[in-house]
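To begin, one chain is listed below as structure tokens, in the form predicted on its own.
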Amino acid sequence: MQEQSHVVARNRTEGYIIECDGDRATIAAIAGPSVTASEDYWAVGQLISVRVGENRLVGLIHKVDMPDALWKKDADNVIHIHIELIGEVRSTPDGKSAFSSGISQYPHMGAIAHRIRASDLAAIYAASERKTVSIGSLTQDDSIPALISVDDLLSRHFAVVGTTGVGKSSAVTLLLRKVVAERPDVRVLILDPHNEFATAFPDHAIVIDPANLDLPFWMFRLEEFADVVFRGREPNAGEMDALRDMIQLARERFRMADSQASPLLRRRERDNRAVTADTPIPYRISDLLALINERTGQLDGKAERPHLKALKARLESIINDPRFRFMFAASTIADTMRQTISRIFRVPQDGRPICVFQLSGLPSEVVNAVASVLCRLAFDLAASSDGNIQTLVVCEEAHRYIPADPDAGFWPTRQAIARIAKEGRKYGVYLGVITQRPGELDPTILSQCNTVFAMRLGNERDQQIIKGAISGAARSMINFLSSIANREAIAFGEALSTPMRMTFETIPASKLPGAHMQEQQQLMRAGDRRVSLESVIERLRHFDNAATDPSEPFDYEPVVMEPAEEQRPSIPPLLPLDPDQRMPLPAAESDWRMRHAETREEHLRSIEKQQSRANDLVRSFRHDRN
């Protein structure tokens, strides 16, 4: 009964509006002994409720201040509250009501102001037509949910910032879980370079990293494959040209001789396909190398040897490089674009449809042209498959590949996020931005992103560009942007029905992203410290243990083989610092080659017998980049 009492009162306090702008609105209001309202009653980050005829209008609180700027302590004290109008509240035939972004009539001097009552805070943001999923909670009001569209968080692209610290990987993971449960169509690509997100989708997610992964140098564009033969740096002009013209040989040689070799391609279609440089046709180093010798050897190509001297160098010095193994590898020379699209895009899903692509392992030259080319391909597979393939590449960290600055970056890699950013809602390709810095990030990709989840930002040029991105009302929302608490958000734009301050839910501890880090981080605050050097050394080693030995030759014969394995669901076994916990691990299990060996001599007698090509979504694509 106190408490009912309380509530009665604290809603009879009121404040008059004397002064509206269109935007803003200014209420006078008393504050002292005689008011019986809470302390927090005029806070700022409130809402207030104005009666204007039948409707009532609300405003956000963003500033409180004094007309004299002087408190009496035991006397009344005149208040302005600034309120910054973001809607109205009416009231349906039904009974009910129901919010509008809009405002029909404004409020006159004089018109009455209090805090919004319950009914009208939980209309604001209560479900719309469209179908919604909770993401959390308000902060003003920890019994609303928030509610956001999942349709429309995809087909408009969305992007979260903040702070490092801030629980950026712990949203991203909630909204992944929302997104794969309603809408099981959707597969997700998540580019980790931190290789985080792994725990966090035991269940859901295919893991790839440097030991497990074969992507296909002919599948590199010519500036991607430029990239990784030149190491990130600047391409040299003559040999750039020669190696242009001799990978497009080198593909002309591979085709004829596959075609020869295959008498079930059609003649049309053999006669029809132009092949460039950037055509997603195999070819063999050993034919490009063998073409660069011949051009090397020519009379008239004396100018030329310097340049073909050099690219071949390159090229040997990559061959042998133990890091680059998923490139070159025996199983990369054949035709594996079927394989590689099906274990890298989830087609089919078999139940994950995530794949989390870890990219801190790989060398540091290569990661750009790595990123271009995954997320060219979403673009391209939507596109071919008539938006069949549908995918959503989220970028983690993504002011390193598309940053402000125009002239940094791999420019590749920008074109291709930023087509996916203007172009791909028509296919059925999407785009998820995390960033820690957003005044790094380019522009013009992050106004592409219609929903923001914006979290604590301490940097006053990074507050600004997220200020720039919201719609007029609220906009004064962004001033808490410094101050809000961890897993808090500023969320607004299209997937949300208004601008909301909000909470996310929690995650199990298990399912956060780098759980088995914190896991490790506990035990040693606990007061296991015992950590064993050689297992530490053991673990810094398992990349090389995986890759290519480098004292073998590389064979630059093809060899042609399928993958070695399905794609593992989970991350590969960490080893404990205790040796004393550690398992002992069959011989065999200390080779990656050795632990697959059997298995891919039976695919390599297996594909001697068939030679059955692409599928049909293969061929479209081929066809559809010429």
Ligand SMILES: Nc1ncnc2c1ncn2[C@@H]1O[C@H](COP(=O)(O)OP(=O)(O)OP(=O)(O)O)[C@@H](O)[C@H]1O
The other form holds:
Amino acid sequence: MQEQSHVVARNRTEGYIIECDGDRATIAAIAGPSVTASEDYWAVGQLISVRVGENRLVGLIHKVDMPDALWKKDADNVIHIHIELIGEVRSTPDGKSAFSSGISQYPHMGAIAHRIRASDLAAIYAASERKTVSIGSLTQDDSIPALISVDDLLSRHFAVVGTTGVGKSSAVTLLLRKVVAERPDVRVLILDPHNEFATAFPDHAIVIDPANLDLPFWMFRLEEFADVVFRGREPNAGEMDALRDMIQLARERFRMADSQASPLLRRRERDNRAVTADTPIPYRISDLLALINERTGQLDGKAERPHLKALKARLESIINDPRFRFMFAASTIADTMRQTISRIFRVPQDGRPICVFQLSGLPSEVVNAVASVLCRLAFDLAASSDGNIQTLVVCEEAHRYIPADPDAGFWPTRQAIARIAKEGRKYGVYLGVITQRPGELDPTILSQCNTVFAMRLGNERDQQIIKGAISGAARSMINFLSSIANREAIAFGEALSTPMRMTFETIPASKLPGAHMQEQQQLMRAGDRRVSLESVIERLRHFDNAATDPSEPFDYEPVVMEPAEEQRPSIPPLLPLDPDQRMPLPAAESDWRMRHAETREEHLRSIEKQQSRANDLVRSFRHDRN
Ligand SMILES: Nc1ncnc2c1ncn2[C@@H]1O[C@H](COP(=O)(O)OP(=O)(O)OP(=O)(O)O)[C@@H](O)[C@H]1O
Ligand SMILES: [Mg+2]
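Please give the other form, namely the form predicted in complex with the ligand, since only the form predicted on its own has been shown so far.
Then the entire complex follows, led off by the chain already shown.
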């Protein structure tokens, strides 16, 4: 019934094939007063059908012109419609229609063409045997849902591209809602550079911002930590060498101390696994500083000394910088990897499978290092759990992390994302990339994204890149990329049975990404709100966290050495070979001891034990160095 009314409403008319060249064909038709078809009947972007034997070929109109280039008003005109054949619809024995891409029989001259029937259109976009969900509707016919397979969307990675403001982030929130509904086993980590996704998932996400983030420094690999220490700049080679050695020693030192304390670890210790500067076991920042001090002492007058001094100064400056609290603020130096991972990667999910990781409050120079740590962990977790911890990592503004220019960006982040793109599928780590500038994105990453939602793209180069990604006859759909509306996309790839031009579902205003900012702006416009310049300035300085309501009074309490001191170790930070050289403990450390040591005797005994272990280490260290 619906189909009937549809056909009548469209007022079908006919055209005839006059040329066919591979998957391209031309139709001649009449336009003018004797034809009662709607004006857009033969318009670019429409799908048409050509009857060939029992089958109907499906073509997409990519160009319409007139052979004599002259429009006669009030008279019939001959027009030429150029189509690209994208597949064919067959009637199955049970009376249904089935679509397949590929053409079994090409059209003969004079074959009749007309606008596609709704039932054929539905057959083209119907799911085959795959389980699918609807994310919107076809632009050509909004009664037909745009269906995607969530499993295929995930397993082969996806990209959402489009110029600013076309609705990429909104489309992604829609996709993510479908993902978490369909795949309760998958968790989602959104790297959110503009702090806009929190409002989109009020019931499904936890939000991590720099104020509530605890990402201990020891979870950073050497390169990542160096990126923080050198504030995103090229590390000095001498300092980098020293940092590598000292971190390795500090990690070894912690492991030895810890293995004494824990029989379990002691057993592990016997495996004698090598510790490197990258091994993700904790170490104490005070050990690191102490090792640098010792080394500086040993190198009296040698050329390496200035490097060590500079390195120490850098380390102290980040430890004391309140913006880096998220790395150094842990109240203990226990192995907190479990808590950190459990929170960020939602294990267990506790009903909130999405983690919105807000990056905009982080010091800009460490965003790359943090992104690297997170992407690396996502992969390692999945691989180490044999695919039991599956994560979809969503990278907004992906061209920032994985730029096309191989010399730009931070290579560990690039490497971590590339690893997910190339090998993630095996372990259940999936990638969703969003970018305004596909031309600025590493092409190898884009080529790993097997489903693409291409929204409006003005730039010619960006269009060409997307055109290169779409295969088959539907390539001419990409020609519309510069002119499609907001919220519309040309979607193609693994998750869809056929490329489609579609419009995303409408999302309620309160659940759009960045809804809180829109709300603030509305209030400002209505004159209901005044700006608190103080809080704006505080946020400018990154002292405050980005999630704080700017209308709240500012109550920043400067925390300087306290967090780092809290990590002070149970072994002395300095490892004197000669007791006379021993330096007094800093006051904060004595306090820490007083608070934490059970009895003075116990405390002294433990110091003694640790000192002898530490001395051994230093001896071996010196031995290594000489
Ligand atoms: N599916 C949708 N439902 C309702 N409104 C939408 C939808 N998609 C987009 N919009 C509207 O378009 C606006 C811009 O969308 P969005 O922020 O998703 O664009 P964007 O492409 O991510 O932009 P940018 O490149 O600046 O990040 C939204 O604030 C919203 O008003
Ligand atoms: Mg956006």
